[in-house]
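Below, in C-alpha cells: the form predicted on its own, a single chain.
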Amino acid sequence: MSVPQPLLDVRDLRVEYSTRRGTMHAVDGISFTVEKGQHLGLIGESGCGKTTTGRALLRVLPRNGRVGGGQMFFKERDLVTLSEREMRALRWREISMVPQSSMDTLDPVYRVGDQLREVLTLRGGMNNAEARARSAELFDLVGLASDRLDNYPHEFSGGMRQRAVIAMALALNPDLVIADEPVTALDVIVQHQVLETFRDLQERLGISVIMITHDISVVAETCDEIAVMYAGKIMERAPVRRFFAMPFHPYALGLQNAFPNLARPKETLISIEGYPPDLVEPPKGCRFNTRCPFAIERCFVEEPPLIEVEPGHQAACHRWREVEQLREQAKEAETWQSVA
C-alpha cells in the first residue's frame, strides 16, 4: 500500500537576494511538509525568511530574488519546476495568499465585490451572475454581511477589510493559504475575531494554512504545528502543545520568555540581546551563535542538524539533550543579558 504525500513537501529551499554587497542567503536549505488540512505556523523575528519562503512557494519573488536550490512538492508537482504558465494557473486556484499589510491590498476607487468578482470571473471563469452568486456566499463564510458587496474600502473596517481580503484568497477553493503577518495591523479584539474566522475555515472547509507571523499568539491560537526560523535556517519544529511545554532550542526559549504571558502577569518579560546576523556573510557555525548565553565552542564552528529529539519534534542544537538545565538558566534575565 502506498504511503499518502504530504500536501507540500520543502526539501533543502534556498532563496537568494543578489545586493550590491553580495548575495544574500535569504532562506538556506529549510524542509518541511504541510499536510492537508494542517495548519503551520511560521514564526521567528523580522528577516529570519518568514516572508521570503512563502512569496518562493508562490514564485512571486522580486526581480533581484531567485529560488537559489531545492524543491517545492505541491501535490506531487515540484514547484521550481514550473513554466510561469503553469504557475499562474496555480495560484489562487491551487494556493493562494494573504499578504502583508493586506488591508491596503485592496483597490481604494473600485467597490469590495467588484474586486472580488473580478477574481471570480478572469481567474475562475465564472460568468456574471456566478460571481455574484459566489461573492455573497464567500462573504457569509467570513462573516460579512452580502449587502456590504457594494461598499467601498474605506466603508470598511480595518477587520472587514482584512475579512475580505481572506475572502478574495478563498474565492476559487485553494488547497493552501499562505497567510503572511494577517492580524499585525488590527487591534486585539478584531485579531481575535480574524484568528477566529482562520480556526472556523480549517474546521469548515479542511483547507490548510501556512501562518507567518512574529507574534507567537497567533501561532499558539490558531495552528497544530510551529516552524521556528532564524536566519534563514529552520531552528524547531513540533506540535503546537507540545513546543510550548517542551521548548528545545535556545531561541525558542528566549522567544517564550519575551512573550506577555497573562498566567504570569507580574513577570519581567526577557528580551534576547543583539540582533540576527549579516546573510550576506552568515557565521559559521549556529546561525544563533553570537546572541545565545548557552553556546560553546562547537557551536561557532560546528553547524547543528535539525534532527528528531523527540518523536515528532525536531531541533537544531548541539546542547539539546541538556535542555532541561538550559531550560531552567533560560528563564533568568541575567542568562541573557550576558551575551549584551
Ligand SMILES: Nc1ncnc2c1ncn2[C@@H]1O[C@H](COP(=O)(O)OP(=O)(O)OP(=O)(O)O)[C@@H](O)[C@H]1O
Given for the second form:
Amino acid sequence: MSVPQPLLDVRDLRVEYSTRRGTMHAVDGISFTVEKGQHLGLIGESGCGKTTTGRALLRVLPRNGRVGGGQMFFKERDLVTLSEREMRALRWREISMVPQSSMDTLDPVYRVGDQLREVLTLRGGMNNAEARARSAELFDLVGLASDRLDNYPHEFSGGMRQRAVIAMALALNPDLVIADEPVTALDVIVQHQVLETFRDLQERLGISVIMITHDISVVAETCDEIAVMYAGKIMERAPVRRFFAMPFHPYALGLQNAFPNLARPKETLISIEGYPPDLVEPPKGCRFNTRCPFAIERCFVEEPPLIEVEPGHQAACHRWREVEQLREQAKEAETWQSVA
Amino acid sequence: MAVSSVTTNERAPLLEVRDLVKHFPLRRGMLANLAGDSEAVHAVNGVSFSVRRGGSIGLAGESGCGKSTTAKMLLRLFEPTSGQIIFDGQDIVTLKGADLKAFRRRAQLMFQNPYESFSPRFTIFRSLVEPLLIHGVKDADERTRRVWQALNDVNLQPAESFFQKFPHQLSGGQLQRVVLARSLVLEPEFLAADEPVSMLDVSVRAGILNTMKEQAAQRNLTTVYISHDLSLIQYLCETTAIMYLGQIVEMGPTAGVINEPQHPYTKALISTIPIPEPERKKTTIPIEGGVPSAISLPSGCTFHPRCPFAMDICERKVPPPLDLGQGRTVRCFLYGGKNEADEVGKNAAAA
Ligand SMILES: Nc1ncnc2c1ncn2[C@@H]1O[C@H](COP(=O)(O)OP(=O)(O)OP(=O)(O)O)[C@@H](O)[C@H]1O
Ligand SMILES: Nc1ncnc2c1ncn2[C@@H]1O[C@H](COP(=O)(O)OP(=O)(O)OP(=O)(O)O)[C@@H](O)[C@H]1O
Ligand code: SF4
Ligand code: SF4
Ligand SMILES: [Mg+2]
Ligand SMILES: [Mg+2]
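Form predicted in complex with this ligand, following the form predicted on its own:
Below is the entire complex, every chain and molecule, led by the chain shown above.
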C-alpha cells in the first residue's frame, strides 16, 4: 500500500514575472505541503511572494507571470502540467480563492445573491431552484441571514461583503480554499467574526485553508501550520505552537520582537531595520543577509537550504545549530541596531 | 482670558477639549431642504478630554467612530459644529489671522500615508524647509540647521545625505521618518498623529514608534495618537480613550483600560484582538452585528442595539460620563448614573 499523500504537495516552485528591468524571481523555489483539513498560515512582509504563490496554485497569474519550475501535486496530479481545460474544471470545485481586497470585487450593480447563484449555475451546473437553496445554505454557513441575499453590495458592511465572498469560494464544496488577507481591511470585532467562520469550516467541513496574511497573531489564532516567506523563499515552516515557542530563523526571531502583544506588553519593541532585496537581482547567499544581525561570511556566498531542525520543523539558516545563543542575543535591541 | 504661553504649570492641561461636536450635513435635494429635513453624519457627538503638557492620549475605536474628525478639529482643519478646544488657555476654535498662524506653528498633525504626504517632485530638503519658509524663518543657515537637526533626530543619518533625495528613493519606513521630521521641524509643543504606522510593514514599525516616543520625551511634546490598533496605543500613551459612534465611552490610564476594561464595548473590543500566543485560551465577548450608521444614531446609549447587557433605560437615556476613581471614566448605566439621567430627563421634560 502506498503512504497517504498530502492534499497539496508543492515542490521547488518558481514563479517569475517579466519586467522592464529583467526577470523578477518573485517565488524562488519554495516547498510545502497541506494536509486534508489543515490550515496553513503563509506570512511575510509586503512583496515577499504570498499572493503570487496563491495565484500560481490556481494558475491565474497575471499575463507577465509564469511558473518557471517545480511541481504542485494536488490529489496526486501535478497542477503545473494540467491542461487549461482540466484546470478550469478544478477551479472553484476543488480549489477556490478569496482574493486579496476581495470585498471590493463584488459587482456593485448585481444583487449579492445573484452573484452567488451565477457561480452555482454556471460553474456548478445547478438549476435555479437548487442554486437558490444552496445559496441560503451558504449564507447560513458564513453567518449571514439568507434574507439578505437580495441586497446589493453597498447595502452590506465590509465584514458582510467579506463573508459573502467567502460564501462564493465555498459554493462548490472545494477541498482547499486559498484566502488572501481575508481580514486585513476589517475592524477587530468583525475580523474576529470572519476568522471564527474559517475555524468553523475546518471543524464542520474539514476544509483545508491556506491563509495568507502579514499578521502573525491571526496565524496564532487560526492556523495549525505556519510558513514564513521572505523575498521569495520559505525561511521557516513549523507547527504553529512550535513556531511560537521555539523559532529558529533570525527573521522569525526578529518578527517576534517586532510584534506587539496586547496580553503581554513588551518594554520595547524592536524593528528589523532595512528592507527586502530586489528580486530582479537577488543577493548572493542568504536573502536575509542585508538585515540579519547574525550574518557571517558564509551567508554572503552560500544559500542556506531549508532543512529539518527538529521533527516537522524546517528552517533555512546556516547558523541554526547555534539557535539557543542567537535567541538570547535577538532579545537585545542593540543586536538589531548593529545592522542598520 | 487668554493665558500667556510662558506660564508653564506642569499640572495644568496644555489641551482641554470640551463637548466637541461635528456633524457633516448631508446635501439632499431641494425638497428635503424645504421640508426642513436636516440629515447629517453625526461624526463626533460630545467628546471631552484633556492632556497635560508632555502627556499623551490615544484615541482608539473602529473605523468611522470619529477619530480622524476629532484630530482634524484639534488642528483647526475642520470647524467644530460646537464645543471648545482650549489650547494653553486659549479657545482655538475662534482663532483668526496671526493668532491662528501662531497656533499652527505650535501644533502639528502627522498623517497616515507617507507616500501621499510629499510631492514626488520635491527633494526631501525642499519638503522640510517649506514650513520654515511659511513661518518666516529668514536666515538660510538657520533653516538648513533646523532641517538637518530634524532629520538627525528621527535617526536619518547622516542627515545631509537625505537632503537631495526624492521620496521614491526612500523605503516606506524612512519616508515615515521624514514625515515625522517635517512635523518636528517647527519645534511644536503639540503633535497629533493619525495612524502613524498603519501603512508600514510590522517588521519596521517598532523603529519609528521608538523614535516618536524618544522625541516626544526629549521635547516634552504633548501628543494625541490615533489608531484602530490598541497595542500601538498601549505602547505609546499614558491615557487611552475608547470611542464608539463619536463618543468616548471609556477613558483612563492605559494599563487600566486595557487590562480591566469596564464598558461592555471596550470589553468586547479588547477580547477580540488577536494575540500572538497560540497556547492562550481566550474568552471573547461576542457582540452582534456591525456599527450602526452615524446618520441616524440609535437612541439612548448608542451601543444598546449590540450590547449584551442592555437594560430598559439604555434605550431611553444617554448614559453620562461616570467617574470611577483613579482617573477613569465610563459611560454606562451598569456603573450607575441612572438617577442622574432621570434628573436630566425630568429637567428636559419640565423645560
Ligand atoms: N504582474 C506583476 N508584474 C511584475 N511584478 C509583479 C507582478 N505582481 C507582483 N509582482 C512583484 O512580485 C513580488 C511578489 O508580489 P506578491 O503580490 O506576491 O507579494 P505579497 O507577498 O502578496 O505582498 P502583499 O503583502 O503586499 O500583498 C513583488 O515584488 C511584486 O512587486
Ligand atoms: N468630510 C466629510 N464629510 C462627510 N462625512 C464625513 C467626512 N469626514 C468624515 N465623515 C464621516 O464621519 C464619520 C467619522 O469619520 P472619521 O474619518 O473621523 O472616522 P475614523 O474613526 O477616523 O475612521 P477610520 O478608522 O476608518 O479612519 C464617518 O461616518 C465618516 O463617514
Ligand atoms: S543564513 Fe546567515 S544571514 Fe541568513 S538568516 Fe542565517 S545567519 Fe542570517
Ligand atoms: S448603558 Fe446599557 S446599553 Fe449602554 S453599554 Fe451600558 S449596559 Fe450596554
Ligand atoms: Mg498579496
Ligand atoms: Mg481615520
